[in-house]
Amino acid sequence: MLQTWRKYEHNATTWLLLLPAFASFFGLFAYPILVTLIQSFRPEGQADGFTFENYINFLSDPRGRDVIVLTFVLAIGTTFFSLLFSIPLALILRDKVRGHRFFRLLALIPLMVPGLIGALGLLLFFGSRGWFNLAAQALPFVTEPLTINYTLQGLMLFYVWLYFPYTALTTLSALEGLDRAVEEAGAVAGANPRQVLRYLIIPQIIPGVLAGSVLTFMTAFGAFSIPLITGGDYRPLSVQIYKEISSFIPAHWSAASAMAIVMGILQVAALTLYMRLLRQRQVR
């Protein structure tokens, strides 16, 4: 009897201890999803009623569709560019290259920096009477301003800057915890630095690579204050559903809350695809 008494008066204390974290889940996350999957379904300007006219309407305008695209082609530009600066900036830094301590800090000021600080400051600088341009005048063979803000390649540029360390980190931290006495003994063994690099460094790197890759796509995917405030033209969902809600009067809250229902199951979907590829890649 003693031990029954235990045992319910554990499990109460542990639901007891879980009871901030569900309240949480579900006030901070659960709800608010509800209220914008409901919404979603909402004929617009409409206190009630059930339709599928917002996501058709969205889904079958080639607007809508290059907003897709932009948002994928924004969040897939920058992992890869991040993953292709990442590997080679963390092989200089482990070796404790003369002010390494300088660029670690530098690769940390974009999560330092409040975003939309990040983004105005980013238009500054890539001006064209910004520093950048500035500098690239001096050049003989650059007559004129290079035109770096509100373009596509601009924009790529700023994403590549605010969610590189994501990778660059977690690259890094993988790589300072490789014990050296392997690489020496694939280098005793006749290895060249290239099949070192490639068959002993890199595969066992891979899983802090993934990590960091995966924290880039997702923050890019859902990338808010670079492409609002830097994009001019380009606008990703996040950008295209907040002006759905600002710039119309009265907002579209149900087009609004469809875009957003669209963009949680793309983002979901593609983090799905994502890892079950790296799954089959690992156990080939």
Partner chain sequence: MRILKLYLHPLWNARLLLIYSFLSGFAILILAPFLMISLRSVGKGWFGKLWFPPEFTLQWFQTAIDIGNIPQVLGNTALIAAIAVAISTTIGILSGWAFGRRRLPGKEVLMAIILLPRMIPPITYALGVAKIFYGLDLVNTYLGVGLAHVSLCAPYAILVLSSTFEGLDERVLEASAVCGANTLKSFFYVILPMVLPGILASMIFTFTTSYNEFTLTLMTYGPDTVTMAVRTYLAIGEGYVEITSAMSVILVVPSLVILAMIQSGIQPEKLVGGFKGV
Second form
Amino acid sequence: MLQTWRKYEHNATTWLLLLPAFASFFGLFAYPILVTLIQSFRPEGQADGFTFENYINFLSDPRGRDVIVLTFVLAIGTTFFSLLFSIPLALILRDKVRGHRFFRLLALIPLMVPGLIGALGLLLFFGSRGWFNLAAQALPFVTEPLTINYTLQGLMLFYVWLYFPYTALTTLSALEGLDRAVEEAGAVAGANPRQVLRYLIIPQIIPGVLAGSVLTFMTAFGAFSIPLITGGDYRPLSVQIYKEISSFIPAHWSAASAMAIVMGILQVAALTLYMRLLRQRQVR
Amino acid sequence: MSDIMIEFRNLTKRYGALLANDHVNLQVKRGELMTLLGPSGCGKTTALRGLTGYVKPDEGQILIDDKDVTNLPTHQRQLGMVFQNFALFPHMTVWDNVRFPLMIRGVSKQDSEPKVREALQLIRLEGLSDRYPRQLSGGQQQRVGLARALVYRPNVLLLDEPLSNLDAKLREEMRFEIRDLQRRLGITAIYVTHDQQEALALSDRVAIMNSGHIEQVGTPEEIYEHPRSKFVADFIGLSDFIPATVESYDAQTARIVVAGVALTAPAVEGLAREQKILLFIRPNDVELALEAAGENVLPGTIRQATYLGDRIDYRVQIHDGIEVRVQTAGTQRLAEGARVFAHLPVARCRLIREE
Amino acid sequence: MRILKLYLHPLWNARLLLIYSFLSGFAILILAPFLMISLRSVGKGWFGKLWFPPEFTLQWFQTAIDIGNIPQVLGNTALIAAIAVAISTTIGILSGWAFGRRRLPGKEVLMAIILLPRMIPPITYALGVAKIFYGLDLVNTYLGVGLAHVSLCAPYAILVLSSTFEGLDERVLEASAVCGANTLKSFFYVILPMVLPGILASMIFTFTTSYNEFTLTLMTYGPDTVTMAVRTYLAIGEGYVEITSAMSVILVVPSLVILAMIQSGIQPEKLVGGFKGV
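One more: the block was the form predicted alone; return the form predicted together with its partner chain.
Once more the chain from above appears, this time first in line as the rest of the complex follows.
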């Protein structure tokens, strides 16, 4: 009897410790989403009522679909180019080349510095009077300043700038987790450096790298400050949602809510799919 | 075709101020198993890495089969190697691990199959070819490592402390297995270890290394019976070093004095009168008696007796600061504090210069 | 042999050259934007095809501080961050202890649920937060903006602290008990010194998150609770590049200080490490 009580008491304490965490989870996350969900079924500007109009309007509008496509293009493209850039970077940095600590620190900067400032700096750097164009125009075949700001390619570049560190750091830590003796064993067995990379290093780190690139995908999908400032006419979902509220008086709360719900569902669906693919790879 | 398979010529490697290899010279004969033995940090691993090409020597040359390979990249040296922590490819099955050297050499799937099968038979792991390394025990993993090293019949087999991650019983088993395989295939092998037991049991010849250079090369018997330096004597087996002074000597024998007692020992080269020298003897060669009899006897007191099962370990105090360790068969038991006479058979005594 | 060496050597150098041009390109890409901002903030008359400003001035900083009301904005930012850090560290310590040191059925699932806010774009629930806070009159209050930040900061704190507590060596606790320490003494003399680095790390990460947080702030701020991030955003909209640059320089300094702190003590991998299991 006493023992049962003790056990009960023990469990009760555990749940009591978790209470604040769940309070914040429900109060600041779950409940707001519920409110958004309810709002998304309200006719615009009314306090009650039920309608699917907000979803239908958004999803049937070709511009609405373009926004979704753009969001995916940016997220997937960013993930791809981050991988393309991070793997060589991590391979170089793991060899502890001279100054590798400095370059490691550099890879952290986009994570630590407010995204807004990164965006502003990139706009200045790639602008028509920025250093990039000054350098480019020193080349013989470049006569006009290259337009990078407010183009899709430019936006993608800025995204990669801001979000590659997730991929780079996980790639680096995956590489550093490898047993170097395995590569030595490969070399002794007759594999040249390219074969060691292809048959031994890449297959070993790929699960970790892909898991890390999920973070890049996730944050790129939800990116807000960068496209808000540097996107120009390219507005992914997050910016479009904000515009529904900020550019109209009264604000389009219902339309924005419907978009937010769509965005949340797409994000969760994409993540689940990605994770499932990853698991399958690992099981195999 | 000379009978020297591997040769180190003046191999030297520095890491900053540390001299990891100091003009190492060593020749390994065809079909021989040579052990590099020494404490950690003695440079044995650096020498081995020089042979694989993972460490670029600062000076000197390395020859394999009369060919200078000093500047040849690792993957072109045609070696087989077994690693301390196995270093199996974790993302490949046992079969693919063993096939790897063949795959890299462009051997087709069909052609490599009998070879892989044979290698797996050699190490008796045919049934486990679909497993991944993490699903195997340590001993099995090391066998796979051995098969991978041998599958394409390299000229040279390198073993870098292959047994140090295994438990004691398995270690002994694998020792014989490695020795047996090496003999059967007639392959030249270099075995790196810090375990003297392993070195004595396995090797055709042993090279003892100390702080970057080779102290002595010889068969296990030579090394154990006739150590050329205090380091070698101390590193292999138990030793007594008794400080002595040379009184007189001729071509065969030397008279020395230990704590006022005159003793005889076989002479060595380069003796001088009044020279300080060490008298070296193995503790199990010393005989203890309660009465003085014959020559070469040191009187003393038993300070400590430790029962070790098959033998008893005594610490016998001869003089202030001079203590002799003696191990006798478990049948003879002497009490602590007893006055005893330690008999040092002349043939078992050796004189070693102090370093 | 010698000829081979001669040919190999330049090849080796070419490899190094390639590596270092890659790395310098990387360094330029990361650093040049900040350099340009800094130069803009102190440059005068920098027009046309000029690599560097012809004159230097501090007037943009003066203007930013006077018109942008920077001292008050910095105060707001610090206060809001302090609220967010205090609340989320408290949450983190309590539930971190439950996750790290107590038997908990379905621990993994619970953890995944608690980390969910970090997987969903903030804008999706920021709308709801804003709506709720309007109803509670929390918009444009320090507590309101700080609380909004907690939704993002708390999962971080929980993650870092549960692994800190989990890493506590049971044997050390046992040893302190054997040595005669009661629960209270054990806590102050043994547990606290051991977990302090973890708590500090959690505070630094939550502070950075709150300091940089833009989306949730934008949805809950008001005239009295403008933070540095929002102020800079507004300045970008106003279009004075020099003044905006000056503000950005002020905004970026704390981030760099934290970066230096991280570099000297805390492993940067922790920043991303926690997501692996999700």
